[in-house]
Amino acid sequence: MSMAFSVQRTHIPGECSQIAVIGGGPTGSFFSLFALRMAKMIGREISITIFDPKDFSKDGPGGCNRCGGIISELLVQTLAVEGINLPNSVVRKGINSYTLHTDYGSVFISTPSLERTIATVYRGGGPRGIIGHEKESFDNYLLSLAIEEGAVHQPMRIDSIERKHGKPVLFSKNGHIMEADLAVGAFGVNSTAGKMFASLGFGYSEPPTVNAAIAELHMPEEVIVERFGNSIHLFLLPDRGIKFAAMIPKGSYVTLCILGRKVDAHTVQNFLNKPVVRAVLPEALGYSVACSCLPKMNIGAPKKPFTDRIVMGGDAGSTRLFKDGLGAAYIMGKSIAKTVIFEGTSREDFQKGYYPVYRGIMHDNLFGRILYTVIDQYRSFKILTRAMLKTVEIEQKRDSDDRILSTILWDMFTGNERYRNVFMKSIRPKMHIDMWEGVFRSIGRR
């Protein structure tokens, strides 16, 4: 048995394998944490260095990680099973409902069950002035766990990577940094690190992206409690430039996230000026835009995310479409760690151990694309929008097991369910009967 195991790990040579992780976000931290734990379980010594110039313990631009920050109850429970219990300082607010706004009315959608609630977090340090007064960064918390487990955090930027004698060699502006037995790309699509890995010539290319607009709206906490409660406000508007937008309450801030095809520097203010939005955020609230940015979002996955001694994860690889990036980071980070420790670091090892998980997220996103295309149709036509609102309104008066459309909308914008399972719910005849009844009611009123 020992001989068979030694063959499996011959691709991680040496008594203390040197692993370089480029990116200190959730994927990099999850990988480091699980790899170190698994190595200790089998009595193997590895050395992990995480390279990331951002300081998530700082607020403002220095610790910003450009994320709306929603974590599902499913992930919270999964992490608890792993021994990772998120403290109250990390979770900003529990969310148990959505308020869906359209140009033709609004409707309230409660969580399908207590096990499917979500929570809000700050990925990075949050807006300037928040650290020390309110909560802790989710990314900083995960990074600290990885460090406690034995990882070393180097707050520096890796500027180039070369392959010498089959191994990745890392350089910064100050010169040679280290020769690694394995390099893990765990950075986001807003990083320039993707170009480094693409230049290595093993077939990796940066994933396709779209821009998002994110802003932090500051207002008194008591106003947010009164106005938002434990609800996220979701906007589906007949605007070709905007796919959807969400307002996420977090203490004394509301995070505004806008996704669309034509997002630019004017998107946030134009959105805030829309009548349906002004009804939610009247000027009397006295809010201010504390900060805003236009980050990229991954909408695809590279076909070749690994080669010998190099593997890509997180947003640099495959992630869930438009939602649950933190859940995807957990899945991918742990999958890479399991492959590295129990299989090896060759291209064949990653093909066998890692790629099935990577490909599974890619395939699930295909169902997501279909679902978002359908939602685009419903938000674009008044009669369909009204039918959707009426159906949800009726469902909210039923037992939770009989709220098909409500559950679909809830699951579409949270991480509690795979897109494939949501799609299977969407083809249930009863929901379509309810929808057509809503259409006929709308026609009748006209």
Contents of the next structure:
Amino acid sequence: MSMAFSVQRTHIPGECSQIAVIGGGPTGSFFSLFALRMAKMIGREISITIFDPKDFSKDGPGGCNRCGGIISELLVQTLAVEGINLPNSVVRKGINSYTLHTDYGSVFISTPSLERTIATVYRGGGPRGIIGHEKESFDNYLLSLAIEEGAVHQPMRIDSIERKHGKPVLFSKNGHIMEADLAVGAFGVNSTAGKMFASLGFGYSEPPTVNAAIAELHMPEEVIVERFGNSIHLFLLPDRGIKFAAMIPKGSYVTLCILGRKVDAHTVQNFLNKPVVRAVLPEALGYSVACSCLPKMNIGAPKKPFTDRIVMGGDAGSTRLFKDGLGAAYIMGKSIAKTVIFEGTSREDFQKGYYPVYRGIMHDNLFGRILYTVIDQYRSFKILTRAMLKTVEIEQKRDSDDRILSTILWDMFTGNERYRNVFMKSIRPKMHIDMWEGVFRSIGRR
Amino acid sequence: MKDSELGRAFSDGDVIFREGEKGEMMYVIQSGKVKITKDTKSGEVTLATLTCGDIFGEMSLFDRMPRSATAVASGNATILSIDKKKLFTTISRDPTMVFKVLETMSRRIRLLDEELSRLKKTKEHLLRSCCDVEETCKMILQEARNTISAENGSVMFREDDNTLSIKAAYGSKSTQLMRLKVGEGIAGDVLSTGRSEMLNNVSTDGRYKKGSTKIISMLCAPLKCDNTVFGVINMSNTSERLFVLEDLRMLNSLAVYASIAIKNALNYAQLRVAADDVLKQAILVT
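So that was the form predicted alone. Now I'd like the form predicted together with the partner chain, please.
Expanding to the full complex; the earlier chain stays at the top.
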């Protein structure tokens, strides 16, 4: 008899099962929160310990998780349905629109009835010396939810991991910490923990990355309210090294996030000097760059993100290309939780329960790459940029159901929709008719 | 609306959706309160008052029926809307997402079960003894007392001279002696507006008319039939005991059945007077 079809449901956590989560960011907290909720639902006892030395409530680099800090419309709504309502103390600004800037003009794309459906947050305590400390970090908020549900947070670094009798054993530089029934790798690509898991030899390798440039621009809050309102400003410029840049308003700061393949220490200043950027943010406003960094961004996915009793999620595994990393953390954290509680912790269980979700994100990113290539063409060629602006401008006067290009851009840059679905919208004949109309109108205007 | 708030702002009295409309969205309250009301023959009934974090409007999405009630902002509120299409797409990818919705719906069914069994008992009592108006009023008060913990209570009727007269009462005597005109005092105001009220700091309310006993908290619900308010039912405390929204909801539900029972009793009394007259005239003729 062939054994190929037999599914071994081993290592199912029973009572007092010890789960170690390495990384207390969104993936680790979402996993812990949902695993504990689901375990309670079916009357199973599990114990989860989250290891992260970082204090997310701290301002400055000590608490920062180096991220643009946008929670997409879809994630805000999904969390609300899950009973996780983002409190005012966590949300820095509710967003109801995007303003798209190009070298040839700008357009405003909004939600129907200007409902604020996107949240901007700080992953840590915010820029060093941030005014208004009554605000809370998003990562800290999620971690506190996981702790309320029963998880234990150990503020320590795990320095090495070994496998003994098939179980992961965790060590800090001071010695043995715990033997776990399951280890969940939920750290970011800027962490050194990836090497630790790669050294276990089950085939995991750190994902490929590119650098992003993130800067915090400080200015009076009333200037931000007047200049930005409740809109994220997006820049699609014919610059080879930069895919796109976004200015994200947050109280008395604006987070500048530049994504591309050629980002370095000069990128932020060069960007701020561009005429189109200076039109939005003239130097006369007296803003200052409070801090800046060049964090790594995951742009690929390791092929083997799990083995028996070990699983990797979030940025340590796969994430959505250039967008909605927090949405990917939710999807993967929850998927791992479902697998662990309802299936088990063996390689076969993860293959069956978690891998389809993981692979789904990988495949979806292929559509994302195609779409970004198309957008590269639109921002590189003047005639296409003008046609895009004209089409969106016309669409904004139509009913919300009849705005294909606006919806595509909204879904692309808000991370509101899977790239595959955006791609399917982009090949609709109506969209191409509208674009050609935009091309002719923009030529006519010239 | 604060800059950090999500959703859409609604002012007091703004209708979020109306009973009978097609349901395309469900909603999550981000801040403030939302009243769920339903139109009945005896007027508007508040089914529930929901607060921050509560979801509503989900029923129409799942049973594809028109909205079963009207949702109105009670004070300033911010509400996040969730599109049906997007919700079902997400649920199809991750069915565990509805666990929380199911939990909410189960809790509501449980509450409704409890309320229904209490109201069934009340209804049976009321409908059984609807021959005498004062007896009916006494029994309504007894039922209210069994359900809501309050030190004083009264049932008041609108008289022809536009004053309120007490038909039944318990508790402090002074609260029973006061005679109010329509629009005067809290009960008089409820009689003219037809809207029930819960006050947990009565003395600061400009409408409050002081008697010899100081009232701290008060519930007042209108008694109405065919949209005509003919009386009120009051519950009050002289101690520091406060009322909760659940008390107001119960008194509102009770007031609906009480109105029917009182109207029946009044009709019966009128019918009896008319029958007596006919009998008297028949005797005179013979």
